[in-house]
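The form predicted alone is given below as one chain in structure tokens.
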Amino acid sequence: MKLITRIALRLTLALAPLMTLWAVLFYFTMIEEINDEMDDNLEAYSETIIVRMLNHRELPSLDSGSNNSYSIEPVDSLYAATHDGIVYSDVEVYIPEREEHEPARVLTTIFQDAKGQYYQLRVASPSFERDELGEAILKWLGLIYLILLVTVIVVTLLVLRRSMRPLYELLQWLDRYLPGRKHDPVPNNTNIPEFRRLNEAAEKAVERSEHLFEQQKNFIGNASHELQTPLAVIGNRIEWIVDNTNPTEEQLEQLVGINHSLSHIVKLNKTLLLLTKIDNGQFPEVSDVDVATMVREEASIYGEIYEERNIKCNISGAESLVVPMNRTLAITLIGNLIRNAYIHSPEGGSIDITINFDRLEISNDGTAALDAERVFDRFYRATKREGSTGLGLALVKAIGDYYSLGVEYHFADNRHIFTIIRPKNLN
């Protein structure tokens, strides 16, 4: 989940009690001010009533057209002893024009006239429906909930979106970077310290990434020189021993061993060699190369080398795709290919080789897939071949990154598929 969706989920869930909270607050301190006025005016109304019928006075008449009704009844010492002066009450009254029961707020109050006789009066005006009341304001809060909430993530998303562009573009900077590449410098176009501190933090990691890429290729270019000559010399005796003296068996079938052992090892010093040559930018020769001219030889030399394994291959599609690179570099990434597939097919197994405007696809019988995240890493084996280096697919991506050529693997229908794709941006 992205950081700004983890956000607005956080801010929805945030706003949800707290909205609830704010409208429970607002229910009661409403009621609270309804009541506070109608006990206002009911006041005011007994006072005038008592005061009238102190003064003998007439009384106001309940068809006045006002909302409000009262009752006067005498009681005695002992009932106005025992009861609170005022009081106020929420109740049902029962109102005989609609025939309902409707909700009033009733005050009740004790008075007492000249003569010492104690009345109870009662006043009464309609009142509201609770429930409607609390199913309005449920209702209009959820419609002000929902525009407040998408607001505030709209506005959030926005700010976010905003602020955090500094930590996109670096993120999309790394995904950018290769070890050894040419790169733009690290964005750190920002005035927030914090993000200023991230993107220098990477550029520190960069240049020490570098340099050790730097310290990692030159041992291996010097090593894999230095061994040229002495694995030479080592191959040269080993031929001169046999050619010269009169090995037993035995001793002739050790020489052959540590000879197919010294080729593996010449084959793999070649192969870092050429890796980092290729990592040097040394094949600045660029040509146009027909690259399905080059997949019919290289896959008619090694359907020769691997006849007895009755290996089907079949080639089809577009009759050329040119594309602009060095030949030498060509003919390994197309090599590789194609001997990766027979090494790796089962005996009787097919190939199938698919060529089309914009890409080269490459695939054989497999059992199982290999690892996708790792299968281009140099010395990756599934499996242990017989002088397999581990180096070919390593080989093959090396180039394509080269010349920014796309190198892929999947595994479907039981079938390894390895495919080239020529940008369209190639010239």
Given for the second form:
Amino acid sequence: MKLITRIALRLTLALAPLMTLWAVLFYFTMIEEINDEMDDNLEAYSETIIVRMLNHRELPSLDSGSNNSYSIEPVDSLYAATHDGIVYSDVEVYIPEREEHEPARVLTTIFQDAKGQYYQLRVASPSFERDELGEAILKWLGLIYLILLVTVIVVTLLVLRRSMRPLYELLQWLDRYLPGRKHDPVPNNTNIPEFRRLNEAAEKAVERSEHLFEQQKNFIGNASHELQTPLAVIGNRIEWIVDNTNPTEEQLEQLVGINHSLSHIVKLNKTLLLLTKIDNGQFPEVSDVDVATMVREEASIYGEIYEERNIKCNISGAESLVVPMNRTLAITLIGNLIRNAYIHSPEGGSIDITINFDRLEISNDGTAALDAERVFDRFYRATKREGSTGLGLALVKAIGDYYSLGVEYHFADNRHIFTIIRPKNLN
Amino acid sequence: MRQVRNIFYFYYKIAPDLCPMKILIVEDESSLRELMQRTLQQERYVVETAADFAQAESKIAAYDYDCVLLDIMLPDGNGLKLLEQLKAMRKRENVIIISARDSLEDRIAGLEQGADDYLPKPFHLAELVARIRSVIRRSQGRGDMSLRMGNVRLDPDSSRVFIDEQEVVLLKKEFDILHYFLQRPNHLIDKAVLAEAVWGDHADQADNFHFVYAQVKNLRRKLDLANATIELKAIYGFGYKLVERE
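Could I see the form predicted in complex with the partner chain next, after the form predicted alone?
Every component of the complex follows; first up is the chain already shown.
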């Protein structure tokens, strides 16, 4: 869920109970206020009546249009003693004029005339319908809630979108970022301290990861570099023993075994070193390489090497395709793909190579698709083949990346198809 | 005294191989240094060694060598400085730079400062021997660049091979193989190294070396037919060695 959607949803949820609470408070305060006002009126009215009665003046008529009504009853002293003071209450009274019950506010009080007779005075004033008031409040509150919500969300969205722009810029930048590649500096054109800090933190994190990446890269490079000489020394010593002592057949067999394993390590080490050099861009020399001729040469070399497997290799397309490239890298790229095709072709199979201006396609027979996601990964092997370094296609990919070439694999009609694609905007 | 010198000069002229060549190895890695020394001694060179810059400096100042094998990455200094000193002393030693830094700039820097060759580490000792021979032969400036062994003569310029001065026709790959072995006589050559040298950069990554066996077989047959006194001896599991027949 997007941040903005989430904020809007949370605001909606948080506003609902708040508005409810507010409605309840409003309702009770309002009733309190109205009752207070009415009570004042009733009190004044009752005082008028009591004063007139005690002065034996004419009492107000009941249908004076004021909607107020009253009744005076004589009560005994005992009742008076227990019902002292002024009591307010809400009752339903029957209004004969309207012939219906209406809610009314009633004041009850006791007074004494000059003869010592107690009277109870009840003054009633028509009141409001609480249910109706509640309903009205609810209706209006609902409306206000909706209006408030829409306003709040719209405003929030606008404000967020504006003030969150640095965040989205940073996110877009992070999406583009690839470790070990050239990248633009982290955008930091904002005055908001939080975002400035976030951007600075991102910048630092990227620097750290770049540093680690570099270290790791260098480590692999240095390790294989350091291994080179001791490995060569071992090889030379083995050769010396074979050459200068007269080993028995058994000893020789062991020596052959050691040499075999050693050459595998040397091969692996060489390839790792080459990968590191490619990643570090240590092949700056560029010359015009005729890819088409190179493909034919490599194909004929591997054709000779794998002669006994009777693999047919058909090359079609351009006779000449000159590309500015590093010669070593071009040979490595093409050689590895062609060798790969030869190695993985069944006996008597066929290899098709098509050379076009913008793509080079090499395909060979196969039985099942390889994992296209991982086929270019280092040390990925579909089959455990003796002598395989598992780095050949990783090398192809690294060279492809170095020259921004597309390197693709797919499987169709029982054929493995590797394609090198030259992007149009590149020469 | 003069006579002695004349005799020496005479021998040097007619049979330079009889006059032992002096070689200085400047290499800080003891294991490699010892291996190089032993191999070169077997080749009948007189070998001196220096483990660091200071030792190398004093030896260069005190003695003359025919060839200096120079590791430019020394613990106490840059080997390229030694090159400058040699030049300053107007010495005419052949220098082969040996370095793990096989980048192009190092190579150019070394050759520009007067080195005769550049051999990136790691290398096969047979390769080292071949480079030393080639450098010394070049500096002696003998007009005939032919490689000879037994009754076989290979002329690299015209790409022709003669056995008892009779031309033997070899195919391109066969010629390349023989050329490679003649530069490294009496050395065991690994089949993968041979494959890389003759077939190109990536042939050493091949899974099997039938293609090498096939070509070597053809070459052997042609050498036999022409009664060559040298042979390519197979060392099972490793490769081949070019030796003179007993």
